[in-house]
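The chain below stands alone, shown as structure tokens; this is the form predicted alone.
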Amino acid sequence: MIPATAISTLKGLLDRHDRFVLLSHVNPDGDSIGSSLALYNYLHDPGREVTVITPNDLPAFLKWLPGAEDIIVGKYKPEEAASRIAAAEVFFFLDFNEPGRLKKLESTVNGNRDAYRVLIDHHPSPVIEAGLVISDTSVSSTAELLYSVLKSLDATSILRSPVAVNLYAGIMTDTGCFRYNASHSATWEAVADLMRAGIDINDIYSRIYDNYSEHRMRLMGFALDKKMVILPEKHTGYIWLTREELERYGYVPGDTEGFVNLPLSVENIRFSALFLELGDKIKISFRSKGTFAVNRFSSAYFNGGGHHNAAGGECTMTMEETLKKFESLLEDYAHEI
């Protein structure tokens, strides 16, 4: 349940302000894209200048949803990034609480002292400070919460098809087609609400999992193969993946989404985590099943954090080096998983 309180601040903001930009992290995912489109959808008024920037390029599954050919990338972008945010009324932070998720963004956010700021997201421990803080760690996704909020502004808002469609999106996608995060029965009603706009969920799963390029089923491949280490001991499996291995399969960001779930598939199986060689770090994401919280392990040895059941991280040491220390640190961990 969304606060009355925090209806009326945002229903006043959208009656005094005209601009409004939509700011997504880098390297987004379909819940940061999805819950930004649906509120650009939402927003989208003649009357009003509403802009969605993100930092870097999102993945081609994700560029079919409604709007997304009007978003801003500030990698590419970046003159025509800042001076929408520089001239911006109103800032929204969605699907990211820390504000070093917006990488280059972020001084030029910072920048405009005068925007009010509103941070509607489902991460724990939000450290970006905002006007209106909007924030549910229960809720399955950033898109959950979204909705909820929408329906409180406006219950026929959602009916509307391009703001369903990219609220289901960013559902679907978060709870990686509703096997997890997935246990409350209010994502299920907010999914049954969203089908009744006449959404076709089946098209839009195709269109997103069904869309993948050749070179990124031929990277699993290689990855499943040559690439999958199993330590039935622990519990845990993981995938690594050098900078030459993902060049030579002509890597683009979110080729490897969904990566870090393969090896919960082995029996047995209760953590797993994913390896990246990209830039001068290695990038780290890192799942369970069950109690074991892979957010506190992040944070305490990866410079991460996240979810229960879902966090990331990096590390500047070598590949052999983050890997040997991974391993290292199961020893401690092997009661808990």
Ligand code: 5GP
The other form holds:
Amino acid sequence: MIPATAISTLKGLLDRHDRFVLLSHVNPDGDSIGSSLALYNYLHDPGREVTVITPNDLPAFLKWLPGAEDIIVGKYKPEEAASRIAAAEVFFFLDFNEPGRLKKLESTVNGNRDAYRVLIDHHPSPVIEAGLVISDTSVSSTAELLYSVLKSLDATSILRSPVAVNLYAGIMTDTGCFRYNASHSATWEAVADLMRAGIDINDIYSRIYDNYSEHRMRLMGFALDKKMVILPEKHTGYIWLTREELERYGYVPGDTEGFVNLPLSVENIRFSALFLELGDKIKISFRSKGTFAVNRFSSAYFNGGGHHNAAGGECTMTMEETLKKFESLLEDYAHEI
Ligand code: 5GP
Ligand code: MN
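Pass me the form predicted in complex with guanosine-5'-monophosphate (5GP) as well; I've looked at the form predicted alone already.
The complete assembly is shown below, putting the previous chain first.
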């Protein structure tokens, strides 16, 4: 349940202001894009200037979502992003809990101290300063939380297809097609409600998951055959891919989506990781089943964070050193995994 005070604050903001900037985190995923675009379509009105801004590009499999063509990618259009941010009267922070997830946009956003800030998120312990914080770690996704917010604001809003498609895409992707964090009946009730908008859930699934390049499928085959390390006594599995290997398979952002989950399908594996040599860093994803808190592990050793069972981080050492550090930490943590 969204507190009535939060809804009345939001109503006041929507009545009083015209310029809204909706901010998504770096390497945006289906939940951050689905949430941003659902809110974008909800707010869209000739009398308003509503802008969705992402720090870097979104993966190709999300670019068909209604409204995606209007997103401003900070990395490609820094001046336009900066001018919209400077002119904003209200910021929405969607699907992230730390300002650093805005990367270079963080200082631009901090430059506008006058805008009212609203946080809508499902990550633990948010440290983003905001006038209105709608934060709930028990929901499957930010999209599900936003569904409740929009429904409270205007019950008919979620029956508009561009809103419903984006909310559904956010919930579907963040739960890995309802495999993780989808054990509350409220998630399924939200989905049933969204289906009343007439959305085609098979089509949404297909556009997101049956839309990969041949290269990506072959990269997955290579990763599973040659680059997956299984450590049965540590209940851990990981995949690592160098820059050269990614380039060999024509890597584009989004191609490794879901790879981190693959080792978890091996019997008795409860902790998995994916190491990618990207830019001048090793980008890392962590997943676990059960009690092992990967967000704590990631923030303690890999400058990251996230959820209890799904987190990410990074490392500035070489791949070899990063893997060595990871394997030596496993010695210390084996009893917890
Ligand atoms: P993924 O592994 O899919 O990139 O991210 C899984 C979860 O961890 C997401 O909730 C995401 O927001 C969070 N996450 C991923 N990378 C980072 C990071 O570098 N820092 C922090 N704080 N969270 C991250
Ligand atoms: Mn999310």
